[in-house]
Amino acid sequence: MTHPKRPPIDSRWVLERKDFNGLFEALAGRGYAVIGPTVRDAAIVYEEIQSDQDLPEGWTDEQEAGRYRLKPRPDRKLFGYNVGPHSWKRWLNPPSVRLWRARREGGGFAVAPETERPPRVAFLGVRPCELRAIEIQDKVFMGGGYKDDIYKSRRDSLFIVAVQCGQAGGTCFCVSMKTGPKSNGGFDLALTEVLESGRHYFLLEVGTARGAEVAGEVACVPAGKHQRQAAEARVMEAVSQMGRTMDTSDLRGLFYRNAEHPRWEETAARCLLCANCTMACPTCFCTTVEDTTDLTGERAERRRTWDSCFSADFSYLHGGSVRFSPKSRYRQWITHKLAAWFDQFGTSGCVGCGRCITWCPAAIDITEEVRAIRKGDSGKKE
């Protein structure tokens, strides 16, 4: 193996499995903490990892509505799974972050904004649907007149190593949402894992100048026609394995004209208002703020924490909650996700990852809900 000297953007290289840890070394050498998939608590989660030994080698997952099971694979793939309960928003938009601190001074308080600088982070193993989710959150937090400094500071220093999908899960429907199983941009580097004839390697795609610099420090050789075709074949396998589909035609109009559809009551009878779907979703971004004071009254702080439109307090105004019923809260969530999001951000808020289906304890399926609404569409043309 040779070390390429800063390969050009859009080039393709072959990285052998035995040389994979060189990617960790190159990222660490540039000061990045690597966040990637690992096995914990019978699930594949995203955490800080140190080497390829921390990756879920030889593990896969089975996913269906309300069901997730981890099981061994018959091979030694590093990325032979789909997506787990965590999403990357956990590091870009943390579940809890301090906004400011204050201390008593004389007859008032001195307020100090939070100035902690986030670490340089590299995401390893970002799926195409998750890349799209990050792009959507970029619009939410940086695309309008107000830029969220906390998100922006983390996003600006982020290095992304994507992984093109070679399989689909039982709740995946990224093909319907046009978000996968392959991404053609939005990453610094992208990997496609290939096992064939006893050989284990990765097709390495260079997406940015930063990615080229890192790739230049990793042992790899130019990809030939066969390696490119083998990688493309793995992606096509994932296309054929989609566990779910969703008809996305006129979703905005569909939900706006069916606010009183009887399906809302049926779904509400099952919904537990647990907010699992919003916590697992890679694009949901609702938050609240909490102020706390120490027992002496000398110090206080304000924190921003994740919230959910399924909680009673989320829509609380003076006198009570605007959306007090399970029906109204579930309708708010799915209508915002698939309809109002277009008005706000010019895109759907769903990327087809299937997490909300898998991690719903009542097995409520967003693709089934869309089909049910379409079946009784009040504005459907005969």
Contents of the next structure:
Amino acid sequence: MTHPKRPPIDSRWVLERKDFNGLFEALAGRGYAVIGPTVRDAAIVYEEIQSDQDLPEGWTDEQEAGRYRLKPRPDRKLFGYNVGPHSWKRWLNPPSVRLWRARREGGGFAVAPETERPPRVAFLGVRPCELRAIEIQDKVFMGGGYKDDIYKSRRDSLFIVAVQCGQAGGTCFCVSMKTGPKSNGGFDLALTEVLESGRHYFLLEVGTARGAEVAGEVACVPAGKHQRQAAEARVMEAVSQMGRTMDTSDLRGLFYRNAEHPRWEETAARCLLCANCTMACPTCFCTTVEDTTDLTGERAERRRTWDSCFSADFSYLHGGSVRFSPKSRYRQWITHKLAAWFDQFGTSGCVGCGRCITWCPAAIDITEEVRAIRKGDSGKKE
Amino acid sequence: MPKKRPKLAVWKFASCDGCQLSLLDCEDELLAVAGAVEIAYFPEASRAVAKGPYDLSLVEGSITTPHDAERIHRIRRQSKFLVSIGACATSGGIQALRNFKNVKEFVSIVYASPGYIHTLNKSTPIADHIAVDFELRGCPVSKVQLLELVNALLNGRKPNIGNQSVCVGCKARGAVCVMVARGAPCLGPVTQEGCGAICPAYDRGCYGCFGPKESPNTGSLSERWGVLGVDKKGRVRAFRGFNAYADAFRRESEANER
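Since we've got the form predicted on its own here, give me the form predicted together with the partner chain too.
Every component of the complex follows; first up is the chain already shown.
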């Protein structure tokens, strides 16, 4: 049976593994560069990929605090891994981007705004926690009175193929943060990978009209009750495998009450102030701007680059850094992420992806920190 | 009337000349630099010598002899801006390994007539002897940073040279953390960025060529190296590289000796 040219939104289909490349072809046909998971440098990273040959077929990972190991898996799953070192913000809010260029003219200078259009990009393999992270960054960059054009232009043309999680890693805690392992929206298309009794297929969910157009070009058949249930069972497996948990009750109050807590000094003694957590975090968004000139002083440009609250320069005001001690920097990061974010953006800044735990070279664990702060909570009600 | 070009001088102390070569290695930009400044004193590049005072002095190398300890003061007096360049000039360099030993013993073993050798007990950075306007780290310095420094000075602006960790450079280029993904001991989390995270991008740990970053937590990193299987002796060696005598690295290597 063939399917309609425009499958309805919310409809579910079955895409066989052998037909998976059809998805790449449909996306390429619409002018999208596909960014997706691939094995590189002993990890599953996100970068531009061309076909299913580039996907991490048969690979998985083991994750613990400060530890990531790429491992072969016994089956041929394409998405049988947990989130890796990269996050999608790399393409929506690039590590370094030019804001404008200027040329000296007479006594002043003329500014040429940046006109280069970002590439049309499709993300393949966005996990539910990552969808939530993108939603949070949407709020940060486009939600208030000021829209960020750099982010917005990339976001507007973005096509998202989500992948629901069929497993969880050692540092995952999306169940605690209510961000996964299944997402019901925020994607154009969503896939759930199923491998059962020799059959390898994907349950394909249509999320948007744009998604429907792409789905219409991919060979698939309507999903039956069995396939829907099989996909649901995979998600339940992921729920049962969460490596971490976080008690999220009154996080905001907890951190505001405990600005002074002995734990801060203990963690500061371990914290390397290296900024890895903020760079790996899919919601951390801070940037700085720097101006450069050419040698003749005739041309100048302004660039925006990733920055981190773990550096002294980040809080440098006239005369010095406001947050000079390691303790104040770590406290700033976690208090913003888990508490002040609610005041600023109406949500938690943490989606439970576990990156800050895995990619911390000192193995500092955000869930452990919350437990420790709770333990000595100075304002705890009896 | 043509604008008077600022005078540039490049001075050498105890060093391998590698940092001076970084300036000559600027290939594409070298002509632009030569056009923007008057290269007044640069024996590595030209025999032509113009008298001081100089607008910018780049000083390579560490102070290791009584004669050099005098000479650096004369250079300071002739220089408007003085920038020490490279690990030798900013921390004492690899030759600062002598600082952990008895130099007299070396001299007596190495030289047939030790009486001719006039050397100091310690190899020390330029800033230990005179006021330095800026320090450019690295073994060798990065030509990008060197150009940025000259450029900033010519245009009267602050150089965009940060003091964050190598990790920031790793993440910016999308390199995978070698410490986390491979268990490779890496000095990146305590080392200042500037090289563009070259070593981790080629699957090995950072050697710390750019010296300690701002607020380096060497004790915590050292402990993690222990977890990764590097014993105390190995940690002493790691912190005693090109920046062995930089304060934070020196203290950490000494702590691991105890």
